[in-house]
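In the form predicted on its own, a lone chain appears below as structure tokens.
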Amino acid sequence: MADHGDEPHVLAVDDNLVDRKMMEALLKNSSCKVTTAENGMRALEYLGIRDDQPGESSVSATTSKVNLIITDYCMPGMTGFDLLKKVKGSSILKEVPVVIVSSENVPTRINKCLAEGAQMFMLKPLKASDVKKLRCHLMNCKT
């Protein structure tokens, strides 16, 4: 059995409680450490990115190490796409893979997210096989 230090740490962001809980359960079943956030602003707070400064995002020194961010695309206030841009705009977090999930299969949206740096775009509802793919991807990306 792996100790907690070997578990990939995933930040799961979704405004829908049911979807968030389902994502959390699937990830935990795949031996991932999971932190959840109900919106993009909470995710930024957790990551230590301050949204109140233009230009380069400032990241606090106490940021928890996350290995992957999974975010819903459609959320009120800040979309998953906006969150993706903030993460990729951060010099410290830009290497963290971001996976966008959505219940809508819109090719232009998918392409826009991938072009902006998303690692993957997955359709909801997430299944165990999706998480297995993510887990394999994480293990390959860990250095």
The other form holds:
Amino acid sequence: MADHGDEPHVLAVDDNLVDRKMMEALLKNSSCKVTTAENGMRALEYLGIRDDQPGESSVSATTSKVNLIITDYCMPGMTGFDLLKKVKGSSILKEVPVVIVSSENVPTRINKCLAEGAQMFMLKPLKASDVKKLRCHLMNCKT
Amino acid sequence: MDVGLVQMQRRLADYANALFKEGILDSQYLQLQELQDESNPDFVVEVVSLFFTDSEKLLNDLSRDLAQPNVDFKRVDAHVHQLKGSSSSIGAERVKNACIVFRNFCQEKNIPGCLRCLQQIKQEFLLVKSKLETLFKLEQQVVAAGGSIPTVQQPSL
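For comparison with the form predicted on its own, please write out the form predicted in complex with the partner chain.
The complete assembly is shown below, putting the previous chain first.
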């Protein structure tokens, strides 16, 4: 896993500018290092997976840059679900927990994401308490 | 004790409380305030400003989309979804609720309904914009007078 001292590195993906800024602030407030991406393609580029080569990374990375990926579900082009599948299909990234967020509480959607390997599904709008809980749950925080 | 400052803070608190009572803002707005601190001192104004510019663009897009000879409802819905999302994220409750109603008319492909809703959303948006701009002015006055901004307490409903 990428080492960033005590601060986990989170990649936050959302096509909505306001939501991106909120996610960034919420994560920083929970002592995370944050990188944001405005869509799935940019997220994959950052992570080092090329979209035209499903599965394997085209970069000779051996560890993931990030400790956690949080992505919105509803995004044009590549949805959060599509992104989840790409991450789970990558030999380098498949161990990185992926959290899906959505403003819509649709049980079939939730189950689909969890079945595909999402660690958690959370409802928007996110609150500081949600993110703190998330961080503790996923990073095994000590306090 | 500076009575002027106390009065200003009182006015600010009353103004903010009224926004919650009237349902213009909901508890999500308090989340924005929680995220503002010394390392992020202008966070609320920054996010809200983003919301204003983003929403204005979306409202213009929606006006244009609904004026097309063949309305692309998927496109319209996508824009409303964005607006619903960002208004929800900052706590602009009435704008969010107007968006929800809009989406129903969109699903029914009801253009007159959509147009009515768009008007409603625009009204609610202008209202919350005006109220928040006033709120920020009142906060600036308090800070300029040497006071600190009290954390808004959402009145129990």
